[in-house]
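Next up is one chain by itself, shown in structure tokens, the form predicted alone.
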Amino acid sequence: MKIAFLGLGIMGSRMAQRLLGEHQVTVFNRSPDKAAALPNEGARLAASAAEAVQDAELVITMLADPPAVRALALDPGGFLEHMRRGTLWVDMSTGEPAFSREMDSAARRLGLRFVDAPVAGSRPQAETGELTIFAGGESGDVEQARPVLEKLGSPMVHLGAAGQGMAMKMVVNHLLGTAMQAFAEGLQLGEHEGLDQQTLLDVLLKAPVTAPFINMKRTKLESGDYDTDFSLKWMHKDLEMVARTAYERATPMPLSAAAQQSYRLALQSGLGEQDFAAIYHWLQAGPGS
């Protein structure tokens, strides 16, 4: 199959590689330097998005955030107008639900097809194939996806329409941050009581009040070294966008909004770069620092 990969990030460069082989992909990237790697391996390297997708059967997007995504594609020369009728999008960004009906609606109006497909993992998971996909869309849609997507990632749960996809990355980002957290707040908690930061983390990670993929972040907090799997800044934008969502449904979230500020402070700290587990440093630092 013919894919058009846009966007190669942390997340989009080891996604868009698992596709190398099984498929032709042509890669885009706003930053050429990011894709530089990629046609050393067999992708081809477009000049633009609107080049990319010409001739694509399915273009699968994985950019920043819904600014970023709404200007590739539909600022002028945007490539939504330069893809063939009928052909299928597939937007494995994060955003909010409402963000992906609108793009649903701004590519039946040219004749395309849409499925929002965020997904649950980082650096990690893209590199091993093994991210969790959270799909809406017509379900033909999505199941002409799914064969490629699987590559990506299992399970493929689809939701629903077209947004049901990023209402459920909705959910799962505010258990991440708030949870994070959480046991950062513990952890410190805990050490300020005069017990051990190793048997902290031996009794907390092996404890069934502990998110499972806390134990992943393990060797962040004994090192202090927060070597970036999902950034704290991306944290933060996707918290924002859960408090839109939930102000948008009027839902209260006052933990989500308590999460929220703590990693903006965080990220105004100089931390923004780091493994979003760098919220246990800052709160060590102090929240003035």
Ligand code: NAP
Contents of the next structure:
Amino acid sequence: MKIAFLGLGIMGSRMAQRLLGEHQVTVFNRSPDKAAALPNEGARLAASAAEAVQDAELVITMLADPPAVRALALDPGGFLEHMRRGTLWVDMSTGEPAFSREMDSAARRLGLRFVDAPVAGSRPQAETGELTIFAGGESGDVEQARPVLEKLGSPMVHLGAAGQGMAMKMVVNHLLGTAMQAFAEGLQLGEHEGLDQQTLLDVLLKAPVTAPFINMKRTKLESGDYDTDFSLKWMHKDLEMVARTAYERATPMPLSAAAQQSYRLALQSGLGEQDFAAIYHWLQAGPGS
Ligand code: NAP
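Same protein, different condition: the form predicted alone was shown, now please give the form predicted in complex with this ligand.
Then the entire complex follows, led off by the chain already shown.
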């Protein structure tokens, strides 16, 4: 199948790589340097998003956030109007449900089809094709995308109409952000009470009170090297979207709001490009640092 893959950041570069070999993949990235390695492995490099999608049978986006998706898809010269009529666009970026519904409408107006398919899992799972995929859209469209997307991850769960994949992802990221924040605070309290970090990690990471994903953060917490799997700035972005959606739905989420504020302050202190587990470092340094 001819696939256009747009967005080659931490996740997109690894996901696009998994499709090479089985598919004819054309890639595009705003900053050309990140796209430089893939042509050596068989991808065709396009000079623009519009060029990438021209003869594609499936278009996949893996971009930072809704403004990035909007810029690439809808700004003058955007790729949507260059897709062949009837083609399917799968947006795997993390956005928000209302935005996905808006993109679904924009695609339909141009005679195109749309599925939102954000992912859970991080850099290691993107590399090995073990992401979990939350899909929203028409059944026929989701099933058309399934054989390609299952190369990137499984299970791929179909949750309903356009926007419902994003709704599930939003719930997941609320839990991710608040659990990391709560764990970092607990670790910090234990240390201030005189418990050593190794003992705390040994006990807490085996305890049912701790979210399993935090095991993958152990080395970062121990070493203080927050090499990025999922950046703190994107964690903050996701909690910002949770807050906006919660407001629109009149859903009280005080815990999520508190975590968002904490990530925002850490972002302002310069930790945005680090892994979001660096929220622990920010607490250690002392808020206000
Ligand atoms: P990333 O490394 O920062 O990559 C972001 C991508 O978006 C890059 O290709 C970037 O292009 C592009 N981009 C940003 N602004 C743009 C704009 N205005 N116009 C065009 N392109 C733009 O992020 P990532 O970690 O791969 O994450 C990608 C998405 O997946 C995000 O929505 C994130 O929340 C989600 N996600 C990430 C993880 C994870 O663990 N990393 C897990 C699940 C979901 P440039 O290279 O030119 O900046």
